[in-house]
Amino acid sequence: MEFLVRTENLLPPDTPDDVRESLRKGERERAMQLREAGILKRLWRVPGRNATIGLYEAADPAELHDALASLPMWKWMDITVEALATHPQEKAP
């Protein structure tokens, strides 16, 4: 399955650098691990925002739920997905 996964993330503004920069650099070694599993398609950031869109592959909702949660950053996380299907101009014939 394909999901359309934006996130914002909600990093309290006084977190210290320190542990922000942790956090941030414990994203990007998830990250590529997703990517690395074929989870995590695509990613693109949002510009003006502290916000991504991703195209998540999951065999189901659970697998990408656990996917997110691994994130280092998940519980200060706003997270929308969608599930996306195939529309029926993309099928084969």
Given for the second form:
Protein chains: 10
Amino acid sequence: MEFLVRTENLLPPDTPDDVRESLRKGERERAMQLREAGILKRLWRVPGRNATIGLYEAADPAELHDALASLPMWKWMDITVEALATHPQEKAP
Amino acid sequence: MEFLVRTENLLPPDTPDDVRESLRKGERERAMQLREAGILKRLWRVPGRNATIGLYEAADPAELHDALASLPMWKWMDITVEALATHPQEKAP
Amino acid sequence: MEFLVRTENLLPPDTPDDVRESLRKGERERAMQLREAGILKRLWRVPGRNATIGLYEAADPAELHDALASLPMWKWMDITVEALATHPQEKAP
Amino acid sequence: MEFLVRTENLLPPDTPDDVRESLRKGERERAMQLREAGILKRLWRVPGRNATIGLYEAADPAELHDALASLPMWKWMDITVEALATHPQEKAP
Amino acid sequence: MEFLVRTENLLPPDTPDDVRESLRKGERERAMQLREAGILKRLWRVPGRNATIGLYEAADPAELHDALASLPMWKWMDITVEALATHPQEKAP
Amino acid sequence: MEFLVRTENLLPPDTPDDVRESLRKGERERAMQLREAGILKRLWRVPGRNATIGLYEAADPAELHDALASLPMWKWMDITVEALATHPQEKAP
Amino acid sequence: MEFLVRTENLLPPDTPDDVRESLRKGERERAMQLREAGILKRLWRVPGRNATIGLYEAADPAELHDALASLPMWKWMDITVEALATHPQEKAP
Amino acid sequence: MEFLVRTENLLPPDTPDDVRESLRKGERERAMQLREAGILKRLWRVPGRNATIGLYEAADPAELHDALASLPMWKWMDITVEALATHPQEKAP
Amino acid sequence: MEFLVRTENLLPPDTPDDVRESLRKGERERAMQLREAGILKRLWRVPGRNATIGLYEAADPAELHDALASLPMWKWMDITVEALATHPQEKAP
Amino acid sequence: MEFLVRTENLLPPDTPDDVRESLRKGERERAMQLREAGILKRLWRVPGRNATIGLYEAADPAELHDALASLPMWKWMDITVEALATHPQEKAP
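Please give the corresponding structure for the form predicted in complex with another copy of the chain, as opposed to the form predicted alone shown earlier.
Then the entire complex follows, led off by the chain already shown.
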């Protein structure tokens, strides 16, 4: 099933640059793994913010939770999740 | 998977009593069927309101949507759904 | 550019069934045209509600507005639009 | 009587791992005791968040308060409580 | 147990005066009965509004719900209920 | 005149226990004095929170402000006040 | 004591012009009486809206309520009231 | 001085087409006059909505109010106004 | 023109008493100057809070901004401003 | 395309004056470059706040994001962006 996921990154502004960069690098690597696993399908930036909107797919909310909690920035992120229902228009003829 | 479902019934106060009663009767019958199908697991009233909080179980959000949309009052109800993730504490030893 | 579009359909519950069905049919047909034109890319239902979340692509907000305003249900819909920024992770190597 | 209880855990992200782990362990133990006492009946995770939704049963709001305040994480938790009314559908012959 | 109850009366402004007066009279009579039954303990007006804040006492949320739903104006009222916990300062030798 | 007063206590979770206990003790003593002065009439806990709802009586908002600001925890409390109007039902033989 | 009072006039847009004008005239006359009685001290328009912000003075919230409820438009107005405390700076030397 | 003005047009969806068209035509004409008078400086559509964001200039809030209230759709519009302060960066060297 | 100004003082509770007292003294002095300049016309306390509601008069929003930013507490204050339109009732005969 | 951009500057009040001044200077210089590049078109202050409302123009949301993220204060700013649709009235004959 698919989920719409919003993240706001609340990492403090005074975080040292090397810590921030290291976290970002880990974040990109873990996101790449989630893409390869078919869990992260699309990712957008909310313009002007350190925030994203993502389209995820997982077997259930628990699997999605584990995927999000595996991100290195997770402790600093405010995340909201919406479960999406397939729209009848999307089902093929 | 389980869902927490809130309903607010917005049926207009000036609905004739027989229409209201007929809708309520249909609502109870359909709810009973959803219980028997294992979709509706628990139901509470929000005290003071024509509103409920329910615990539902369905294969996915689309199946849940179809169940809720099958309620005779559906057109008058404002419904919000939260997907629930199983908590590790609930998993057996 | 891509947009995340939420719609809440506020068609009154007492709308006659034939009017409702006719509007729905027109809605599906117009949506199909918007898909073919590459404007409507994905569509989901918000479970429990007469509401959708959609991923749209248009040249600019004015083109998106015209597409949404061309839907037969538009007068009854409460729509909110978010402009999405491409995330660097999505850009190819 | 039953209560729906939401918790948001606001433990600072920079809490040392051992302190966090020790608090979590205490939390699980106390939760287990509340389950055994019949106060905590069900517990879910809000996907993507360090947050839970729980179904509790207590004699009255004061007893519920004491149970929640006995959790080791209590000082860091933002908790909201809703009193639930038994729905007539749940009473039965 | 005690509850804090807010009511907003949404009776349409164009309700005929005799209907309004008849409802108000019934409301006062039922409120008086709830006072005599010890369910309605205090009642205040929210200044400037057709709204009240009340202190109620009932065995549980279901009994409170039945009391509120017995008010003649109930169908037109938007009601919110908060369960109150006895404060330790109020217990005392 | 009477006021409904909500307090949320925002004392930081890492406040040393002896400081917290000393503040609590001072709080209880000052509250007792406000009761004796007829200013604090009833006090409830919001279940699950370090928060209260209180019924106060004072000559005017300025006197109420001075009473609340005299509480040792005041600097850490987020307080909201509602002025209550006597309900006609409460007047009367 | 003084109160800050906000009103939003919700008179339906399709109210016949003569009814609207008659209500407005009555409103102005009653407002003038409240000024002469020293209850209405200042009145502003919220720019762009059929809404006002007013500074009122009354013996207590019940007297203020009666003054506001005496306005011919009262049934169509959404009113919120804030009790104001005299600021020490305003007390004369 | 400049103002940021948001309008939401709440004209009922079942307004007859000729009434709607006549109101729109009057709206465009009045808007054109406000442009020529230098009061309406820029106008945007909120994509997906029957809503606008405008940049206005007027001597004071009362003049702005009169300009907005002169629009034929005014009775059906929900309008919010923000007064803007000139930013020092905009002042010339 | 007149403005309604709300301030919430967010000075941290652990600010040393002498710093707090020095800031308060400077605040009172600057406020007195703004009164003498005719910019600050009335000031009230929001009961229970370290917050004020004030009636200000200034040539335009920029002059008001400069006046507010000149207050010694400004860096710690959360301020919201509403521009007020003169009400026709206030204009003399 | 044009965007309406709101910024709230959350730089901590206890930031040393020289750091604050250096950031402000860098902010002004970068803003000037964005003006010269045609990205920043207008800028206003929200009166009473360390906040701005700006009118920006960029090829798409990603370009706007990069422009905003290039501001030296970006890490401390809470920014919200609205995509604006050209209004038909603004298109020339």
